[in-house]
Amino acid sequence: MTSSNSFKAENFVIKKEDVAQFLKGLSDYTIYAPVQEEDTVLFKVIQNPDKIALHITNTVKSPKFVVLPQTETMLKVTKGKENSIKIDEPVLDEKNILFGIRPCDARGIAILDKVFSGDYKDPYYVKRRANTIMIGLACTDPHRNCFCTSVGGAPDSTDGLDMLWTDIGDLYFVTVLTKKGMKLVKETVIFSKATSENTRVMNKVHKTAHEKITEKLNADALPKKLENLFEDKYWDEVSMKCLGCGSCTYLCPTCYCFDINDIEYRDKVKRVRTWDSCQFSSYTIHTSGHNPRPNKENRMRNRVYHKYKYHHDNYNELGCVGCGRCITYCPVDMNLKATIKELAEK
């Protein structure tokens, strides 16, 4: 579901003043874009393109909820007359566009693709993902907590994207990466071919963005390092101030743990899937009452191992995109970058 190897990327430009017209022409799609409400920026369905906040480095919450909703009904069972049963499954035919998604969040969804669209396919995720077009916006001024370049990403990464837009002044430089992206370009005359000067400016913008991420972490060393640190006292030390609130996992673009419950109401039952978190004390409780991760140090260790070892073992890439949300929004200022440094040096 990432960019097709058979498609040759093409470059265009669009005037900033024409972006609203472009989006208004996409009436067949539900468009999600970053919207600022007071001090918070979140991806929301937009009706008015003028409300889009493309100047924000990143939203508080990852837009992964478009393909993996925080709460979703998987099926409904209704009891009818003479004990008859009716089963309804959701119709997932809505066509979505994620406009202005940052490269780290797009990489996060590309990572989820391997989990939910690999050997064992999740039909709900697969359908939503196939119906979603991702238009990325390259970072020109990365946040102080960003570390994407240390985990295989970049401010201009194209992983998972159908188009990558880059702000080059009065224009957006548009790299079309897939057939789905090209379909949007062909449906309008707003775009024009990029010139060599446009390309030069775009390359300069990308280079400057890379240079702004000065901190280099040796995250690639962790899969090997963690083989011998499972019983290390470090986990007791680093988890001491953790509240177990789960913010780090709920805001993360790559976390995908979920719970499934059957909810009964009169003559109806709904099977509902909701996000869960390995940081919650109830997450691993067995039916017997036994909890293999009873303490927060066990849960903190599992989170780090999942991101930097288990996911790497299974998919040959780290399960982290370096967006920095878990650092920015942690209520007790726990710093994952510091954890990576300390583990890499052990």
Contents of the next structure:
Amino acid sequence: MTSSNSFKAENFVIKKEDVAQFLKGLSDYTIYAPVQEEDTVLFKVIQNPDKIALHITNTVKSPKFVVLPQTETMLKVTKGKENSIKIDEPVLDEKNILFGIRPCDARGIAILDKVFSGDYKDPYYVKRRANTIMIGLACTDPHRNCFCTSVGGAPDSTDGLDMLWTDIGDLYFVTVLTKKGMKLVKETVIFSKATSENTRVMNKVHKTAHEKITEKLNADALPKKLENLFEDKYWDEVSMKCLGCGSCTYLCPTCYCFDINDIEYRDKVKRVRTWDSCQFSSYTIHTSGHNPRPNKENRMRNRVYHKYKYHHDNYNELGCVGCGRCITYCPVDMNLKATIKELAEK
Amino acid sequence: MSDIEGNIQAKAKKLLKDGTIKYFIGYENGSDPLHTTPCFIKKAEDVDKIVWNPLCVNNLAGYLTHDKKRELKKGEEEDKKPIGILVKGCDSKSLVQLLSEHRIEKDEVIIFGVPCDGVIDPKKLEKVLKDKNLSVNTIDSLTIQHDGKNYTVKVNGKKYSFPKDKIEMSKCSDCTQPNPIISDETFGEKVKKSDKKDYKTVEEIEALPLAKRWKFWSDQFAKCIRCSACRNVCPVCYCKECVVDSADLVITPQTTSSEKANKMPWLEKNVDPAENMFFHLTRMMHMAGRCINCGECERACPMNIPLSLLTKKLEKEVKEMFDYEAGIDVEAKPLLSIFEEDDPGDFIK
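Take the protein just shown as the form predicted on its own and give its structure as the form predicted together with the partner chain.
First the chain shown before, then all remaining chains and molecules of the complex.
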């Protein structure tokens, strides 16, 4: 939704030592960037640019929470005088920058854009998203579980981004992709025009990253294949070791299911939207007690169908960006890459 | 292939071939050379997949309760044959606990016991290999062997030696139960491990002033994303209805609308430090006298919350207050269902 077709991309460079100064100049914005605390790297609000950890391939949790928070108060009702009530809506005017977001995660947000600002416009999402600038960092060292190139992405994909930065040694090569991105560049004098030599190095870095992802899965075959595999015994087999927890869905950059609850406090009621997971048995339980997805094989099948068929049916693209988190962090080492391969061969 | 691995395969093959078991739960190679993964073998010809090595870290006992919660499909008949399962010493304690709570009965399971000299923490292994400039991306083959106080790790044909405490699961360092308590057949020689539990890490937290302890745990629980991996991986968290799921009421056609409406939401879905703390402490309360400290909750946590500190604390409290240890006696009554006159009551103010 942020990409503007009329904008012509422009290329700049910034010295690595000037990055901190660039970020410090963006004091109107809340800046989220990867930060390492003990063994966990997460996107956090940064005060001190020195703390940013750009060396890791990816954070544990995807940064989708900046535009789709895990817990969001939609409104708050308090008792006023006598029998009146007061309704407060959240003010969503905070301006955010996602700095160092990987292309897969930015594509994740581009996928969410189509869901939340397509036919139905989700006011909370739309507002947050319009206030968010995404500065991507091209991937140079993909993890073994990464498979972005199999699902329409790339280590240097620009989908959803306002800028794409590439590490070219002492400099970052900066491709400005939108007016929003250009505004940041124009505000400072830190950026200089990229030379043809800079461009040559940048292209080489991108090419090397592409070559590191050797495995190509036939994920494109799935939307068609899955048409006839709903009742396949495969789901019973592959889901046996699944624990039915929600770690895959909560770490995923494209999972967006949510639940809405009214929470009563002594003096107020809050309407709260929270993430939900199709892997939980409570996700589909009906008030009658009937659960259309009673078992883990039904729930795991739904996750795969949603990402590789239903989402494709609706938006003509896969609902997965190949970040590999669901494999890396699964407590029982469920392997989605193997699942894609096995399904494509059926 | 080790003798142990071969013998496990052979026995599983026999039991599958003669139809004694419906399937065998063990380990197979995982998505990368640093991991093994639980496997469910249904056919005799598939037993070659089964592996046994120090990367076999998962506690498989909890899977025995999965079948009980599964709804049968239309026309599907329940297979009442027993399940074959591989257990290490610690896992066997979970199994004993499940048997003592009658979640499973002895005739529903055929137990393959394997004495265990310690298992590897894949996160620690990845870290020490990284320090040697070995990225997980470049590892094509990895084998690992016990070697006295060290592990010998062979990566892409080259040998490295790491001290046990650098790569082993922390639960293994003071393991008092390396040999399966219960088994139908044991594979491999008995192993000698620690005589005494080491509660140093717990005591360090206990020694902190209250405000610091509060801050420590508040910060830890603030990381929680409530994915429930800790609960779902836990072998003794088998309830169909869980107190922490506000909507997960076991509803039958007889459940009245007022019962549904008045179901107390003990815990809301919003993720904030207070709700998160309630989630974890409630879970811990339900674990008292039942948790055998297998460390699976900590291992499963994607946010690296040190949950073993809590489970170890539970184990210590239960031992000190009631001289009780979970998972060692099939005939034992659950701690929280028994009352002795001389039970300590100091905590009731």
